[in-house]
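As a starting point, one isolated chain is supplied in structure tokens, in the form predicted alone.
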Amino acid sequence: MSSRPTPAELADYEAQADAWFRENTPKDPGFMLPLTFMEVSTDQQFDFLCAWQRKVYEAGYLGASWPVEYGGGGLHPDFQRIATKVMKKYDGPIMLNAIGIGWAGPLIMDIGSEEEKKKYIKGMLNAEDIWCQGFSEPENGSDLGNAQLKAVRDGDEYVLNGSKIWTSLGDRAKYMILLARTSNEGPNKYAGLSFFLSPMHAPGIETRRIKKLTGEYGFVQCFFTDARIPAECLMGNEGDGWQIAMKTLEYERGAKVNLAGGYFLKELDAMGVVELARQSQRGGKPLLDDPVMKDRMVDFMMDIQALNLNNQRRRMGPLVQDRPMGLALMNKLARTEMIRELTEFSLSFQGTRGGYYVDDPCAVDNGYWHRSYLNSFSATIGGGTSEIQRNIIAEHVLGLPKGR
């Protein structure tokens, strides 16, 4: 890693970085763009997204910390954050490859092999090899430790077999993280599991699109018969991937920082649905006259306050050391369900014309709130449903007994 940059080194390589992301980022490409890497549906957004993750990459904007060798910049991971700053300041588009640069190759950077550094990191960096999740299955959900997808080894090779569900950019992944079991032996059902970085198109695996409440896709469930991937793929030793499985979602809930840098998901901001109420009315007056609207107002920016200060609380080693990692595991709970009420609360001022969805001439900014409040539930099942999460922090982080 190079060393911390001064004060002025920093300040210039914002100037820097704020020309460029004035000059280059798109405003309205004529048609509509996924608010989330969850919901990429169409081939055109799917172009214009890899398009853009190349153009910032090959700018030195993304991946701007992580090593040369591997195809980054290689600078101080300071440089990185003032990168995602501005770009979140100029509201340019996600990042496409999510699963590839927030939690693959941060994992591989952090515990894979030096071949795996050089075969992978660069073309998830430059959107040529995206990258999926095979985590949650049909009849499991987000109970990790019951993965049933079969992997058996045959000499150079393992046979899969058996289902993935939920997975985002699957059809369209050159590559998945993969959680199967190696084995039915041990002293508990997570010593037989193992960790895959496994191709997605190997003969026997298929794929089906789900489509969303949204009326969008993104989603898909893949089978696995008889398909064949190369020993290599494994990675670590076999009955190891329950503890690789556990550092990646250490990025995924956010306990460890994606260094790459960018943004996969449009978050809301709380003065954009105040801007909402001042422009609506409730019985011929300003609904921002309204004192209970005030309040109420007031909570979700105290909450976005509160969520975004213990965000910063991650950068504090000793407060991420925990398992099952309290602090992330509350930040996302209370994050992704306080965005679900905001949208919702966004819906309820709009009256009737709440009810109007996206390319309706009567909707309310084309439908944005609308369609934001459907989308919000996504955020609340990816990365372990908020139930689970609910689980786990009773059980692991207070020590509240089983239920039943």
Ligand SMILES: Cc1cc2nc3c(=O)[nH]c(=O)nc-3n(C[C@H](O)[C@H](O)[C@H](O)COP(=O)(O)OP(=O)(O)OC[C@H]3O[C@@H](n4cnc5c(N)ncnc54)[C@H](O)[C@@H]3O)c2cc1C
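Since this is a predicted model, take the numbers as computed values, not measurements. For clarity, a rigid core is taken as the largest C-alpha set superposing within 1.5 Å between two forms. Numbering follows the first chain given and starts at 1. First, how it differs from the form predicted in complex with the ligand.
- Here A11 does not count as shifted, since its C-alpha moves by less than 2 Å between the two forms after the core is aligned.
- After superposition on the rigid core, the Cα atom of R22 is displaced by less than 2 Å between the two forms.
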Second form
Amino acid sequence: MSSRPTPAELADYEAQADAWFRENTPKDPGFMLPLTFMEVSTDQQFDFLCAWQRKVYEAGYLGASWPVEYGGGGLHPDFQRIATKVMKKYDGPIMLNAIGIGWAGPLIMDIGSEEEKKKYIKGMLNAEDIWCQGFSEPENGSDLGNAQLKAVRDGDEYVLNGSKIWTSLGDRAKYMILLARTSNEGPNKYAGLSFFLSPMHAPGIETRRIKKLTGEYGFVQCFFTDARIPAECLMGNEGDGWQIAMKTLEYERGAKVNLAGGYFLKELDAMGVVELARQSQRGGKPLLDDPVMKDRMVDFMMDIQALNLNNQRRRMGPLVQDRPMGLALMNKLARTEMIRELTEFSLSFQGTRGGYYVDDPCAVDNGYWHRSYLNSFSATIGGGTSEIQRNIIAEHVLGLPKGR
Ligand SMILES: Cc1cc2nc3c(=O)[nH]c(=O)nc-3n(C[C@H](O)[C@H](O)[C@H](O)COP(=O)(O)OP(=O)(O)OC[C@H]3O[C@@H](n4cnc5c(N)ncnc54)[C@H](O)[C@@H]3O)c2cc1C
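Requested next: the structure of the form predicted in complex with the ligand (the form predicted alone having been shown above).
The complete assembly is shown below, putting the previous chain first.
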């Protein structure tokens, strides 16, 4: 890793990044962009987001701290943190290839072979190769260790049979990080799992789009019927799948760093809700003058501030060394639940207009709040439901007795 930059070097870099994002961040593309990488519905959205990610990468603001030999910028991670901060400041579109640059990429950088790094990293960064994640199955979402999709070795290939579901970007992806069962033997269900960096465009792999509550599309069910993939797609050894999946979740839940940068979810800004309250009226007066409303807004702002500060604690080694997942799990749980409450709150003061949705002339801000509210449920399910987070925190962080 390159040496730690001086404050002056960081300030220079920030000024450059600021100028670039001010100049290049697209304003209004003239059509609705997804709020997160999980709601990419149309070719128009997809092409636009691919082009934006590529542009950010080519300008050096994505993958800035990854090694040059794999397509990165070779800079100290502090530079990437600054680039991402500035990107957020200008509220640009999300980075599309979240699963690639957010968790498959860091995983490969962490434990992948030299060939895997050379083969996959650059295409992830420049959005040429979109990635998806095949963990959940129709009968096994929370119970990930029970994954049943079968992978049977046949010479230089594996033959896959089974189904994965809720696969975000599954219809757009070139590759999938895939958890599959290579054996039913072994001391427990985890021992028979293996991890693959699988192509999506192999004969026998089909996807069917699933419509969401919001009317958007963004995930699919994947069907594997005697699908054949090269044996070299296996990551690590047969039977290593559970450990590798757990490492992937450390990236997905934000417990580990070495990320390529960028952001994948539009963070809801409490100040936006304050502004909405200022513009809304009750009894002929601005809603924000209502002391009860003010009180709730202050509570939300304190919660957001606490979450942001808690997030920074993740970089303080001594605080996280004993329980690396603890803070990340708490943050995921608290943030996603809070966003649900905040969006619900924003609808509550729109009166009946809160019931109108996107593209309805009666909807407030073209239904942005309504759509954010409906989408807020995704984050409390994806990457592990709130109930499962509570279980893990109780058992593995607080050491409480295991539930039945
Ligand atoms: C928008 C979105 C995008 C997603 N993208 C992906 C993706 O790209 N790839 C992927 O692999 N998956 C993806 N998922 C799937 C997600 O990870 C699963 O939905 C999640 O793990 C829950 O699994 P399930 O839906 O099978 O629910 P179930 O496991 O059937 O759970 C149903 C309910 O029971 C509760 N429950 C289950 N077990 C317990 C327990 N032991 N204790 C207490 N409560 C329990 C759950 O919390 C939940 O409320 C996505 C989901 C969403 C919503």
